[in-house]
Structures are given as C-alpha cells and as structure tokens.
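Just the one chain here, the form predicted on its own, laid out as structure tokens.
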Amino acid sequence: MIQRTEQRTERCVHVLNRALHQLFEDCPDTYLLGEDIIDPYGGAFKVSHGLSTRWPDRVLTTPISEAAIVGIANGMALRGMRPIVEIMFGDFITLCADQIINYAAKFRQMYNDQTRCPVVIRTPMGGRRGYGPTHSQTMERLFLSVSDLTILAPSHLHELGEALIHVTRHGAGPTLFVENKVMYGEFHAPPQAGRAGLFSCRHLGEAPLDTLYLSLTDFEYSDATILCYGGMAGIAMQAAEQLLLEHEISCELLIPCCIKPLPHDGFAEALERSGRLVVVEEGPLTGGWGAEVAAQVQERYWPQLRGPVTRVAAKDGIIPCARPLEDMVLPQKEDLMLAVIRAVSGAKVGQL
C-alpha cells in the first residue's frame, strides 16, 4: 500500500506569516499596509501577526479605504520600495480596482517601459466558512484581462512562503496574491521525494511559481485531466482518489500557482494521454477563469481533445451564510466526480 509522505507540521497561515517575517528581516525596503494589521490583532486571519511589534515603522495601519491603501502603495512602489498590501477580504478588491487597473497595471506601458510598479496585493478569497454574500466570493476572474498584472493563487501543495518572497523581491509589476480562506487552516504539504500523498508529482515550470502535475498511476495512463487551483486542489485530489477506487477512472491533476498568465506546461502531455479536460474553480460559472482556460485549450490543443472542455464552478448568484445552502452553491467533490464521469462516458448534461 502506498504511504502518504507529506510532513503535516505547519499550517498554511503560519507559513505565510513566517515568509513575511523573513521578508522584513532580509529586505529593508519591504512595507506592509492594511486595515487592522497592528498587534495584537495582527490582521483578520492573523497572517500579519507579530510584524508590527518587530517593525513598527514599516507596518502601516490604514483607514478603511482600499482605494487609498493601494494608491499609496503604488506611489511607494514607483519610488523603489517593495510594498505589500493586505486587503482584509477579497470581496473588497472591487474598491481598489481603479488603482489596480488604471494605474499600477498601466504605468510601465504609459511611461515607455521606464518605470515599474512592483506592488503585491495579498487578499483572502473563497467561501466555505459561512461568511455570506459579501465576504465569501472568488473574484480574481474580474482581473483576467488586465495587462501587466500577474495573478498567483497557490494551493496548500505549493511552496507558499517561497512564492510570496519571490514575487515581493523580484516582481517587475503588480501582483494579485490570492490566499484561499480554507487553505489558511490546512496543513502545508508540498510534495516530497516526488510524491504528494498517494500521488506521483512532477514540477513543471520554474519554482516557486511552478505547476504541480499529479498522477495516481505514475503517469502511465489517464482517462481525464483535472485542472484546478488554490482551495480546489484538495477537493480535486479527494475526487481523483474516489474516482479511481470506486469507478476505476484515472485522473491526472494540473495545479498551477500562477493563473494569469496561464502557464501551459504539461498541457500537451496530459491531453495527449487523456484527451479530456475538466476545469474546476470556486468562482461562478459565468465569465469564470475556466471559460478563458477552455477557450485557450480548445484553440491550442484541439487535435488532442476527444470532447469539449468540461467546466465545474459555483452556481451564479450570491453565496448564502447557511452552510447547507452555501454547499449547494459552491462546487463540491461530488460535482467534480460527476463531471468527470460524464466527460469520460460521453454523456450529456442531465444524463447519468
């Protein structure tokens, strides 16, 4: 029997907090701006805990104005500093959209490539915690068409701390760093010795922003490829294990850290083997990340596909507070399993 090999010793929230402490220790030009980030509170999800005690002059608590926070950070970045912004809830990213879209992401092209705005905007996204319609959304899809903006959304399997350190130190432009709320409490479990639990694992692209490529059959055969990111990684892994055990359907998983621009590492190999792609995300179906992925995949890899790209996502509409209703809106393991079964069998929606 295959043994699980990951070391479950540290939760993701602590990994991110430790990375911030390391950044502040090593890089004197790093600053943090946000609401309620001063100790003892240390931020709504405690990712910023302890920073203001050690570096009171570089942790700047702000009024409740997301537009002002990002605007100030943009100015700091233009002056050569490396600011990190903490937006308390990802839903509030709409309040600073103007500063991100019309300023941070446009400075390089507006000024003929003579300046950079390397601001990192960290924010928790996602539901499954009963926070209701205005504190549970997954909204990174709204920024997919913004040029010069990088969007990172790592999972609990990625080197979270290294990804945050890397983009803060070396990012050449604005970065939206998405942290799934449920992931905060999960154990950090990066692959070790080529394994992630029951899965064989390959690293595609350059670390620490690499794509993880997982297989339960040591990449020998596959019936379907599942593409997911962030908080959906754990759900996709559970679905893949159950599909193999109960239905003898083998799935490979592609889990990118960077979702914009979308890295295509591994796509050709995976689709050559399976011929089927199922894209799953926690955001809503209409206008989602999966729609863009489906378009790109069908344009680039049409000869390898045996059928259309299948999408699994949240239902359109608000996210309720009550857990049973929230579960009905957000994509669950069973939704993904059914989508894979349909894709493999060639069944249409409504069948099975």
Given for the second form:
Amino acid sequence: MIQRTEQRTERCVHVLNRALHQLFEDCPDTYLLGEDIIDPYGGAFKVSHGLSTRWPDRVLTTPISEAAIVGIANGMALRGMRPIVEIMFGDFITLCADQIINYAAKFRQMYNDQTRCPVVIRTPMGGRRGYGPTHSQTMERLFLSVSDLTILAPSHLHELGEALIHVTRHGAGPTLFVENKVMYGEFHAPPQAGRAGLFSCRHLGEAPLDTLYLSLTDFEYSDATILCYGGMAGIAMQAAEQLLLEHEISCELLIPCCIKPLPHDGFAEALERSGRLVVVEEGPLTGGWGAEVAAQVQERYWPQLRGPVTRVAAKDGIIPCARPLEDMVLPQKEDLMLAVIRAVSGAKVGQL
Amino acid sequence: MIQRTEQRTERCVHVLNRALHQLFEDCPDTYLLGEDIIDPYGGAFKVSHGLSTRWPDRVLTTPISEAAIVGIANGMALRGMRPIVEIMFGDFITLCADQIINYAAKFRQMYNDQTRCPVVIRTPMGGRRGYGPTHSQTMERLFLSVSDLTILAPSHLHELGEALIHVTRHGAGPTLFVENKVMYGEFHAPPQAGRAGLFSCRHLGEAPLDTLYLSLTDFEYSDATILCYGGMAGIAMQAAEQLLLEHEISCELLIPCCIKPLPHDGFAEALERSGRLVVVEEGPLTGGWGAEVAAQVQERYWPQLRGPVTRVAAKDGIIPCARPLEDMVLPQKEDLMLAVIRAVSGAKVGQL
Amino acid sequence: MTALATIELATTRLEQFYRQMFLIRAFEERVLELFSEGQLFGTTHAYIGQEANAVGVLSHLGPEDIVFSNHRCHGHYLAYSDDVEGLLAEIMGREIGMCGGKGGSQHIFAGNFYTNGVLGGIVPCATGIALAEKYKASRAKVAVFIGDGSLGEGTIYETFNLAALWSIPILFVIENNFYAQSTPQRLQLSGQIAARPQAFDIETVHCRPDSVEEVYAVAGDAWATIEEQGKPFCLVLDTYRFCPHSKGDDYRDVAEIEAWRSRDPLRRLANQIDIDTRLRIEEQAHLRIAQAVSTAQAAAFAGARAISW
Amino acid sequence: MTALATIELATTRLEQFYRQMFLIRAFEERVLELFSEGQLFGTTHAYIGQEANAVGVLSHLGPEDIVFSNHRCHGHYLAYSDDVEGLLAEIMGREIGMCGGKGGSQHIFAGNFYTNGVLGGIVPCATGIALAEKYKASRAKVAVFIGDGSLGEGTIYETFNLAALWSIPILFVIENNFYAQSTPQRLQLSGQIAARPQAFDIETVHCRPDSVEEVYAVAGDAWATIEEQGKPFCLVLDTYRFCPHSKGDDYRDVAEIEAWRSRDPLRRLANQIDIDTRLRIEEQAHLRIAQAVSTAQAAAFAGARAISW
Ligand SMILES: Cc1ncc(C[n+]2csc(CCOP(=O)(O)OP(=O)(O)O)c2C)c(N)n1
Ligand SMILES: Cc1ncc(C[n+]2csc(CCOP(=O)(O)OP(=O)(O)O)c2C)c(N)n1
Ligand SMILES: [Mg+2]
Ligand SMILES: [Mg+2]
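Next up, can you give the form predicted in complex with the partner chain of this protein, since the form predicted on its own came first?
Shown next: the complete complex, the earlier chain at its head.
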C-alpha cells in the first residue's frame, strides 16, 4: 500500500487528553463530570487521565446516573460555568435525551434569549471493537433535529483538541462532542503545509471547527465528492486512493468537524466540479445524517448535480458482537468504493 | 369556501376510544398503561374514556414514570401480552428513549430473532393548542432511525381505529402510534366510494395501514405531488383545493398511515405524472421526516424528478406559547402553497 | 429588640405574608376567569390553596437567591418576585411578558427564577445550579419545588443520591397535595414520602402546616440547617389545591375539598389581620391585577413583529 | 424423612452447589485466558468470586422460571441453564452461540433467561415480565440481578414504586460488590442500600453471606415470602469480585482483595466436600469447558453466511 507521510506522533485519545488539561489550566470554570473518570483509572477510554490528580475538585466522578449528571451540568452551565460531561458510551445518551432535548437545548429559546446553557457532552461512538448491540452504536443521528444543539464529530485529521477547547470555552449553547472509538487509537494527523498524506488539503470555514477539503489531483479534476466525518475519514481516504489507483476515479473529500448545523463550505465548488455526492457515515442508513445532507444538497445544488446524492451507511439494525457480522453491518471501504463507482457510472443498485 | 361532503359524525378521539374498547373486548392480552387514564378522568385527552370501568384490571393508571412504564410494557410484550402505553404528551417520549431504542427495538435482533417485543406506544403530538415549548412538539422524527420500530401516524382520513387495533394485535415489533392533538377534535372522514371531499381517492397498500392517494383531477393531471401525514393532511387538502381554484395548479396528495418504514406506494405513479415532490410535516425542518423522504425519493426516482424535492416544516426551534408566535413557527397552509408554487415555477427561495 | 418591636415586626410580617398570599390567590382566580372568558390560550395550573408554601419558604430569600419551579409555578414566581405584570403578560402571550410570550404559563424565567413544564428534570438542573453556587461560594440559597406526583420520576432519586454524596446545599420542597393531576396518591405512591430522601441520607422534615407562619418557621430551620451543614435538605409540606389540576374537570371528593378548605391558611391568616389593613391589602391586590390585565391587553401580542432567536 | 436421608440430600445439594459454582469459576477463568490469548473480541465481565449468589438464588428455580440479568451475566446464566456450550460459542462469536453471535457476552437470551448491557433498564423490563406472569397466573418465579453501582439509575426507583404499588411478585437481587467498575461505593452511593427499596415499602433483607448455603437459605425465605404475599422482595447480598471489572486494569487495594478472597465461598465449600468427589467435579468441569472451547473453535464464525433478521 501507499506510504503515508504525516507525522505519527500522538494518538487522538492523547490529543483529547491534552486538550482537557489545557482547558482546566486556562479556564477555571471548566468541570468534568462522568462515570469512572478519576485517576488512576482515568475514564473507560482514558481520555480524562491525569486530570483529577491535578484538579481533584473539578473532576467529578459520578454514580451511574446519566440523566442526573447531564441535568446537573445543565444547571452549572445556566450559572456561567463551563461543564463537560463524559457519557461513558454514546449508546447511553438515550438516558439523558430528556435533559438534552427538553432542557439544555430549550432554555435559551423558551426563556426568550435571556439565558444560555453551554454544556458540553463528550461521548465515544461507533463500533468495530466487538462490543455488541448496546456499546457500538453511532447515536448522534438521534439529535440532528434538535435546535440549538451543536454536534461536533472531528476526525483524526482535525484539530480535535482545539475544537474541544473552543466549544467548551466559547460555545453559546449545548454541544454534543462525538469521539469515534476507533479514532481514539489512531494517530493524530492534521494536514501539514496543505498536505494530508497523498492529498492536497484546504481548510474551509473557521478553525478549529473547519471543514477539510481533500483532493488527490490538486483540486483539478473530480468525478465524485465524498462527504464524511469522524471515524469514516480514514476509510474514505483509503477508498479515494484506491479508486484513483485502481479505477482511475478521482474523488474529492469534504470532512466537516461540525455535523450540525451542517456547514456548506466547499459544497458549491466540489459539486460544481464533480456533480456527484456520496455521503458516508457509520450510523445506520435510515434517518441518518446522510438523509439531511441529501435533502439539503439536492435542494440547494440541484443544477450542479449529475445524479442523485447517494448514501453509504451501516445497515439498519443492531450491531452484532461477532466480528464478521459486525463487519457486514458497518460500512466498509469496499461499500464506499462500490457506491462511488456506481454513482460515477450512473449504474443502479444491483447492476454492478 | 368549498362545501365538504364527507359525513361529519364522529370525532377522531372517539374513533380511537372505540377502537380501544373493541381491542379490549376481542383481545384479552391487551392492557393499557399510562398516567391518568382511568375513569372518570379517562386520560388527558379522553382517549381511554370508559375503558377502566369495563376492564378495571387491564387499565393500569400509573405514577409519573415514563421510563418504567414503557419498560414494564416491554416486559409484558416479551411474555406474549399486547400492552399499549399512553404517554400523556409526546414531548415526554425523551424520557423513555432508552426503553424504546436500547430495549424494545433491540430484543428481537440481538436475541437472534428468538423473541418479539410488540409493545405499542400511543402518544399525542403536535401544537396549535398554545401548550408551549414542552407540550407541543412533534417528536416522532427522533425515532426515524430506530430499526425494528414501526411508526404509524394516521390522519383523520385513515381508518385510525382499525390501524390501532391491527398493530396492537398483529404488530411483530414495537410501534410508536402518533396521534395528532388537533386531529383528536377533527371529524373522522374516511373516503367513501372513492371520494374524500372534493378529491378522488385511491387506497394503496394493505388496509388498515394504507396510503391514501388523492387527486382533484381524477388522477389525470398533476403539477406537483404533496406528501404529508397526520395533522397536516387537512391543511394539505385545503392547500391543494386553493391551489387549483386560485392558481390553476393541480396537486396530488399522498398520505401514508405508516411513516416508518416509508411505504413507496404511489410514489412512482405520482412522480411520473408530476415530476415534483413537496413533503410537508409539522415537525421541524432539519433532521425531520422530510429529510429521509427527500433522500430516498431523489435517489430512487431521479429520472422522474423535474426539480428537487422540497420540504415544508416547522421552523427549527422551540414552539412558543403565544398564538401568533406559534403560528409563525408551525407550517401553515400558506407555507405549503408557496412551496408548491415555487416548485412548479422552478423559482428559488426568496424569488417569490 | 423590645417586646413591642418584636410584635410589630411580627405584625408587619403577617401583613406581608397576607399581601403575598392574597395576591397569589387573586391572581390565580383572575387567570382562571380569563381562561373561561376565552382570553387565554393553552393551559394553566393554578396554585390556589397552596400559597402558604411558596410564601413561607421563599420569604427567606432575596433576589440573589435561586428558585427552580415546575408546571404549577405562578405562586412561586409571585412570592419570589412580586412581578404580577410580567407574569400576566407572559400568560396572555404578550411581547411584554417576561419571556416575550414564548414560555407562557409553565416556562418562565426572570432573574434567578426558572421553570420547566417537563416533570422531574428540573431537580437535577436545580441541583447543578446549587453546585455551581457552591463552587462560586456565592452563598446563594437554592430551592426547587417538587409535586408529590413528580416523585414518580427516577431522575429525582439519581439527584438525591448525588446531592447527598456531594454535599450540595439545596432545599428540596415537596409540595404534597395528595394528587397528581387526576390520580390520588394511593394509586401512584408506595411507602412514605419522607423515607425517600431519607434513604439517600438527606435530612427530611415532613409536616402538615396549618399556617404560613408554620411554613415560615420550618423553612427557616431548613435554610439554617443547609447554611450550617452545607448539605441538601428536604421539606415535605402537606397541602391541598382548591382548584382543578389545570382548567378542567375535578373529580375529587367534595367533602375532602371542603375539609381542606376549612383549614385554608389564607383564611386563617385573614382572621389574624385587622380588617382595615386586610381590606386595603385586598383592594390593592385586585387593583394591581386589574391594571396588569389592562396593560397586557393593551400590549402587542408576541409575534406581531418578526421572531428572532 | 430420616436423619440420614436428610444428610444425604444435603450432601448431594452441596455437591450440586459445588459443581455449579466451580463450573462458573472455571468457565470465567477460561474466558479471561481466551481473551489474553487474543481468541476473543469485544469485552467481558467475569463473575469470579460472586458464584454463590447466582447458585444460591437460582437453585430454587426451574426452567419455567425467569431471570433477567445484566452485563455480568455468565454466572447467572450457567447457574440457571448449565449451558456451557451455548454461552461459550456465543462469547466466541460463533453461529452456534445461543444468540448466533449477535448478542455476545452481555446480550444473551435462551428460554426464559434475558440480559441487556445497558444498566438500569432491565429492572422495569423484568418487572413487566413478572406482571405478565402474574396476569397469566403462571406462578413462574422472576428474579432480576442488579449491581450496587446500577442503583445510580433512576428507572430502578420508578420500578420499585410500581412493583410495590401493583404488588408484583419479583425478586430484586442486589449484588453488592462495593464497586461500580473502578468506582468504590463511597464515591457513588449515599445512605444505606437496603433503605432504598424499603423507602418504597419493599421488604428487604441485607446480608453478608459466607457460604452458598446461606445464600440458598435467605433466597429460599425470599422466594417463600414472594409466593406467600404476592409482592416484590429485595435481597441485598454483600459480595466481592476477585477479578478486574472487565478484562482490564484493577486498582483496588490488594489487601482488600485478599481479605475477601480468604472468605471465598467456593473455597469454603470445597473444604466441605470429600476430596474424590471434588476432584471428579473439577475434572468434569474442566473437561466440559475444554470441549466447549474446541466445539466453538471448530464451528463457523457467525457471519460466515449471510445475516438475516
Ligand atoms: C414528564 C412529565 N410527565 C407528565 C406530565 C403531565 N403532568 C403535568 S402536571 C402532572 C401532575 C403532577 O403532579 P404533582 O407533581 O403532584 O404536582 P401538582 O400538579 O399536584 O402540583 C402531570 C402528570 C408532565 N408535565 N411531565
Ligand atoms: C446505562 C449504563 N451506564 C454505564 C454503563 C457502563 N458500565 C458497565 S458495568 C458498569 C459498572 C456497574 O457496576 P455494578 O452495577 O455495581 O455492577 P458490577 O459491575 O459491580 O457487577 C458500568 C458503569 C452501562 N453498561 N450502562
Ligand atoms: Mg400533587
Ligand atoms: Mg458493583
């Protein structure tokens, strides 16, 4: 396979951990609440490691009470603090749905813009670790329709630590900060001097929540645009490389850090060039992020489109424990490649 | 205005009430659980009126414990019963999200198809009653991505009582049964002899969960297809009538009873004729039902489409209490008419 | 302080209590009338009969102190803020309402006063507020009002556990009016209310006060204990609402209602106050409410101008 | 029954207990080994040290009785079903697992045995099952296993309230092993555990059994009370796990672990059983497990064929 050039110095989990340390140092109003987050354990995925040793009063390890923890953080945020909640697995965010939807995300508007509730909820999402149906889900899709809630889901290419710091310090409302589980272990690979591996890279929108725009052909030619986020970024890059090498199909990638509200940065240019969009996400197909993306894109960029927006996602249904089953359910590089090939050749599903 | 011809004999709330009585009579495994559902009160919206007097042991009025009630009903359903839960306001379904998503909708698949959890969750949704930000929402959109969950949201034109009976007796998995609040007070107006008011009507798919296909021009001509459900059906019919009379725009309506999984009945024919789809829903625009509809439709019916699928929905944000504010936020007949006119004239937003 | 001064102070306080309680009662009665007259839209939950709780508990508070209330919040808000005008305009959907007509009856906010119409979830929010104030060392008092029916919500127990574990100074006020909407307590509550916070090691006092002074006294002790110990405290107050749950039907036993009415703390207090003062207070209340109604009626409906949020 | 017969029965029962407890211990140790060997994927929560609870409580049950368990479910499942083969294959992701490899370690189902890996929510589900069986008059016993840490979840209190209100015959077994993952009890639990169900009027017994016979005895009383009174019952069993929470790190005090290990009910029971019998039992267990591993290893991975659901 292709040799990658990015620096392999630090894993994403460590970047996030550093960001938390930085935040705690710089911003005395920052608190972290969550289950099993204090040292020596330092969190189920170790993101909070070392924090409680330095700031024992600001790292609150909690009972297993997802709803109350978020509620308490909401209250703190209402009073000017900058609380961060860690939900141990994203799957459990169902338990705090009421506090997110009917509390955090409603306060500002229903109180007529007289208050703010800038709570940050960090949580790992995603599968590929064999954790099974209740510990592998990609749940951010459930909150795409919640007004006033921002959803960030950085990839290993983003300045994810900066993003976390930014939103915690400056967020005007509640934020769901999605950390892909596989990404934790990946090397942090922010683009350097306009390059991300074999790709040329542009930064669109404002850092650190910028969208990354990647091309293998220096933004000269594009058969299809791939839109993805979080844990799918690496897979999408591999797919794009292989599509170019093996199929002579040139894809550009758009990788937003913020998935809600959906930033349109780069959409016009990319679609002007390619006329085709393939959205890929790790969550299930129906009712996913890709649905909203497809709806917006076909409505706004209709004249540019040469074919329908297509979606690549997990198969609807549970995420099974057994590895081969899990692999069949979650979207793989091959699924994305096939979708791009179909889109480019204009072939219908089943014809290829 | 136009004189309507349908029989105005029974309000929808009464139809649902009769259905529950019928169910309890015919199916001894049916139980109803919910807050304030017993006589003489008979439920906040009176849907369960009279039930507890006849079947005191099978109507379980509960404490204010939405999560536990759904959990208990899940357990009953696992053991072969046919429980129905009433959640007093759909807004509170956030509190039972975990029981719906990580329990009811997972059992069958994660237990390898060895069990079933056919629980029915009935709940009123929607605004236009001045109940404000936490009692007016349209929340079914939050569950569109939940595999194995069926969502029914009949309109006053559907055999809504039959639909409730059917899904309670024969549902293979969990069902969310959405009852629009305004619909409760509307007269039940099922099409009679192929007519629904001024519209010709066809029934597509299997009764009682059929999709209604309505035309003002006997399915001969159509400038645009309007897809809607539940409480928007009446508004869409008025819009269609007015569009024809005042703007000579002919619309066909597709009104499914089942909104998830999305039945495609009639889509091919309707889009073949009109080439344009306007989806309208009472919930907010972003991440709503219309997103999934638009994604599917543009993907599957691309060749038939003359323009993008457009969406009419509530403005993203809270539903305010004050009537004029609420009216501004929720989708009105005029919003739909404007969207159709724009779609037909190919005009961009803002140009009309 | 001389004995006379003490008596005078006490008299003034009773008058003050009466002023507040009567204002709430008259306000709620007027709101229900406005509903029947079709001047209001939506729903409302009146506080009639429970006024002594709000006044007794909140008279210990200043504007820097914090209250989180629920669906039945008008009494708490008036006892806390005396803002008849803002509240009435809000309920009437006017732009000049304290939430610009967006919140309406159950979602109000002003200063340090919060409410939400979804039961249960207010409790962790309020507790988070108290935690924030603890960290800030602001010494602000924090109270949250919980109905007996709301004790069905699990989040409350999650919060009891956390408040006790983390020694969060907050007053949980459980207003035990024996009903949750149409449901009598025996159909929705097992065991004894006080045992619940106690099971989480929260000091709890359960009483059936006959008067606002009694509420004021137990609440005073509660606030003092919180101040002293820096821990949560729970006050369970038996009470009764004389009005229907919201606007609608009321199937409670008439004799039961009458029995409670005969113990009405407002009436009891009225008898302790000299008649002239009383009439003056009542007249003033009616006048303020009437003026607030007129002002609201004259004001623009929220939404007359474009919304922005 | 003659005294001799009683003693014999007792001996047989002790042997039976030992057979079950040893099987669980050996099974869990083998599973942890398989993990270290890289033969397993995902995660697992071993029951090592807590075997007496599952065996003592569930030995009263037949196959028609119902159990709802949690993330730490292997011991409960084996005590209930003795299905070493199905469970191991499931954990190893094989098609022949009792859930076809879909559920894995924490989501298993067979017959009348259920689990779910999301804490808390199993409690209302189990209670609903018990309610259904009550309506059916099936007389099936229903048990749900809850960890002490899971008592943080509010749904459990909602359910306590409902179970007591509706007289739902169910046994809540709280396995109090003093930790929730890495968190010691003092950081996550306020008050006394037993006071919590008691606050909802649920009869509760809290004990620190030294042996499986003791668990068996208190559980027998609990089942009898449930049968007799048709109400919920709560059994709090102090216990300890000798293994890490899941596969990983364990920061508990070594002396604490050793203190509990010296009370290991399995070792205690071993000493009560004659050495030949014991060795035979242990050999058989190892053999069964080894065979189950071989069978699973030889079987197809789930997903080798197309999925259908
Ligand atoms: C989560 C939730 N469930 C149900 C309701 C509907 N509801 C509003 S008030 C009420 C009864 C509340 O009873 P209680 O807590 O005793 O307060 P009270 O009305 O007696 O003051 C109910 C069920 C709600 N607002 N929120
Ligand atoms: C809702 C939810 N929150 C968090 C977790 C993660 N988790 C799994 S086991 C566990 C600790 C459980 O402790 P306890 O209930 O005491 O059971 P034990 O592990 O001690 O047997 C946690 C936090 C979960 N599975 N579900
Ligand atoms: Mg009450
Ligand atoms: Mg434990």
